[in-house]
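Next up: a single chain in C-alpha cells, the form predicted on its own.
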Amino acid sequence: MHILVTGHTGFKGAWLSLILASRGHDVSGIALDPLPGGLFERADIASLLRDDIRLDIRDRAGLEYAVGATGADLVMHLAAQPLVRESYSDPRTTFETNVDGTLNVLEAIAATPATKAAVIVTTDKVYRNIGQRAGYVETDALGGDDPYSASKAMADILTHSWMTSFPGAPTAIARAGNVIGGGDVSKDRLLVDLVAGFEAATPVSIRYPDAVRPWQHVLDCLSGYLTLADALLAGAGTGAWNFGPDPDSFQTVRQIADAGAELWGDGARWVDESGGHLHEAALLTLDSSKAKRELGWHNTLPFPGGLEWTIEWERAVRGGADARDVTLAQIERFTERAGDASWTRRF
C-alpha cells in the first residue's frame, strides 16, 4: 500500500512514517523541514521514503500537485502548527496552517481519485473546555480560547462539513492527547524541556505544574489512528474517534515532572514557576469510550510506561544507540505487548 503522510518530518509523523516504511508499505510524506536533532534526522527516515517532498500545506496549487503526483492509496494529515504558546506569537500562521492547510488537503484528496481514504488529525483541544472531570465524548461542543485549540477546532468542523457535503474517499477525525516519546524536540514540550534540563543537570522550570493532561505515549496515539485507517479501508470508521488513554494516566505536570526526574536519577529536579504567563486549559481528559467499543482499540502503555519508554529512548540514543534500531525495537515490543493484531491488520 502506497501512504502519503502529511508532516512526516515532525514527531508523530517520524514515528508514523518508520512504523509504516518497516512493516513493507511505500510511504510519502508532504512537511516543511525537519526539526534539528529530532527523531526524523536521527533515524535517517528519509531514507525509508518513496517521496520526501518539502511543501508548506499553506501553498494550495503546490500541495493538489504533489498529492496528485504521490496518487497515495491512504492519505494520514498530521501536518500543523502544533504549539498554543506559538499560536499566541504568531497567530495568522497558526489559523492559516490549520484551517486553510486543511481545507488544502481535503482538496487535494479530492483531486485525486486513487485515494481510498483519509485520517485527518485534529487534537483533544478541539473541544469547549469547560473544565469538567469527565472525559469528553465526541458528540461534547467544540470551541478554544488559545489561538491553537481555537484553530483546531475550526479545522475538525471543517473536516466534518467536507465528509458531510461532497463526496469522496471515505475520511475521519482523529483526536488524540498529549502524546510523549522518544525524539521529540519541539519547543514548549514537557517532556522535552525535562530531558534537556535532566542531561545538563539544570532545574527545569515548569510553567503550569498543576495542569491536568491526558498524557498517552506515541505508539498508542498512532495505533489509534492505523485502526481508524483500517477501518476506513475495510468500509467503516468515518466520521469523529478520540484515541486517549485510560482516567488513570491523566496526570498533572507536576507528577509528570516527578515521575521522569526519578527515573532518570542523577540528581534531575525542577522547579515551580507558575504564574503570569499565557492561558493554557488547567484540565483536559478525554472519553475513548467509542474507539474501544466500536473499533477494539485499546491503550497498551497507560501511566507510567509511556513514560518509562520515553526516558528508556532518550537515556539509550543520547548515551549512542542508533536511533533508528531504538525506535524500532520499541515498535516490535509494543506491537508483542497490545496481544493482538488489530491495529496492524493493514499495517
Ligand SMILES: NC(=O)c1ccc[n+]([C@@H]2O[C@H](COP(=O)([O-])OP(=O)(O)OC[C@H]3O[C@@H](n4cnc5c(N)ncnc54)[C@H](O)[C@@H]3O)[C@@H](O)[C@H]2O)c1
Second form
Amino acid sequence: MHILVTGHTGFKGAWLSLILASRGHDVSGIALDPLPGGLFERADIASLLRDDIRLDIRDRAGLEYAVGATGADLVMHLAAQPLVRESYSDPRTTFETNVDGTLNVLEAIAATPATKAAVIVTTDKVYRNIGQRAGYVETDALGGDDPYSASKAMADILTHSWMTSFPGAPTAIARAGNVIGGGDVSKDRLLVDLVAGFEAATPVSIRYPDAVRPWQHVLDCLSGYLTLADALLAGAGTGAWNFGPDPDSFQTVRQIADAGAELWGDGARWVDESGGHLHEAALLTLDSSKAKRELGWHNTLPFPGGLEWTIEWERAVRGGADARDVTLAQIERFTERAGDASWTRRF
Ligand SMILES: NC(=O)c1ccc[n+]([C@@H]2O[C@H](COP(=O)([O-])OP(=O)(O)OC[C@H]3O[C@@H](n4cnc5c(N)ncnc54)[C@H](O)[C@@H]3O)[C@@H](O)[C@H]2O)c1
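Having looked at the form predicted on its own, could you now put up the form predicted together with this ligand?
The next block holds the full complex; its first chain is the one shown before.
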C-alpha cells in the first residue's frame, strides 16, 4: 500500500514512517524540514521514502498538487504546530497551520481519487476542560482556552463537518495525548529536557513536580492510529476516536523524573523548583473504551514500560548505537508483545 504521512519529519511522523516502511509499504511524506538530532535525521528516514516532500501545508495549491502527485491510498495527517507555549507566542501560525492546513489537506484528499481513507490526528486537548475526574468520551463537548487547544478543536470540528457534508474517502479523527519515546527533540517536553540534562550531567529544574500527567509510549499511540486506518479500509471506523493511556499510566512528574533518573544511572538528578507555584489546570484524561470495545485496540506498554523503552533508546543511541536499528528492534518487540493490538492486520 502507498501511504502519505504529513508531518513525517516530526517525532510521531518519523516513527510512523519507519513502522510502515519496515512492513513493506511505500511511504511518502509532506512536512517542513526536520529538527536537528531527532529520529528522522538520526535514523535516516529520508532514504526509506518514495517521496520526501518539503512543503508548507498552508500552501493550498502546492499541497493539492503534491497530494495528487503521490496518489497515495491512505493519508495520515499529523503535520501541525503542536506546542502550547509556541501557540501563545505565534497564535497566527498556529491557527493557520492547524486549521487552514487541515482544510487544505481535506480538500487535497477530495481532489485525489486514488485516496481510499484518511486519518486526521488531533489531540486530547480538543475537549472543553470542565475539571471532571472521569475521562472524556468522544461525545463530550469540544473547546480549548490556549491557542493550540483551540486550533486543534477547530480542526476537529472542521473535519467532522467535512466528513458529514461531503462524500469521499472514509475519514476518521484520532485523539491522543502526550506521548514519549526515543528521538523526540521538541521544546517543552519533560522527558526531552530530562534526558538532555541527564546526558550533560546538569540537574534539570522542574516547576510542577506534583502535577499528574498521562504518559503513553508513541508505539501505543501509533498502533491506535493504524488500527483505525485498518478499520476505515475495511469499511468501518469513521468518526472520532480516543487513544489514551490507562489510569495506571497517570503519574506525577516527580515519579517520572525519579524513575527516569534511576533508569539512566550515573547519578542523574533533577531539582524541585516548585517554590509556591500554583497548581495547573485539572488533569484532562481520555476514556478510550470505544476504541478498545469496537476496534480491539489496547495499550501494550503501560508505566513504567514506555519510560523504560524511552530511556533505553536514548541511552543506546547517545552511546553510539545505530538509531534505525534500535528503533526497528523496539518496533519488532512491540509487535510481538502487542499481538492483535499492533498493526499486524493490514499493516
Ligand atoms: N507529541 C505529543 O505528545 C502529541 C500529543 C497530542 C497530539 N499530538 C499531535 O500529533 C501530531 C504530531 O506531533 P509530533 O509530536 O510528532 O510533533 P512534531 O513537532 O515532532 O512534528 C510536527 C510535524 O509537522 C510538520 N509541520 C509543522 N508545521 C508545518 C507546516 N506549516 N507545513 C507542513 N508541515 C508542518 C513538521 O515539519 C513536523 O514534521 C500533531 O498533529 C500533534 O498536534 C502530539
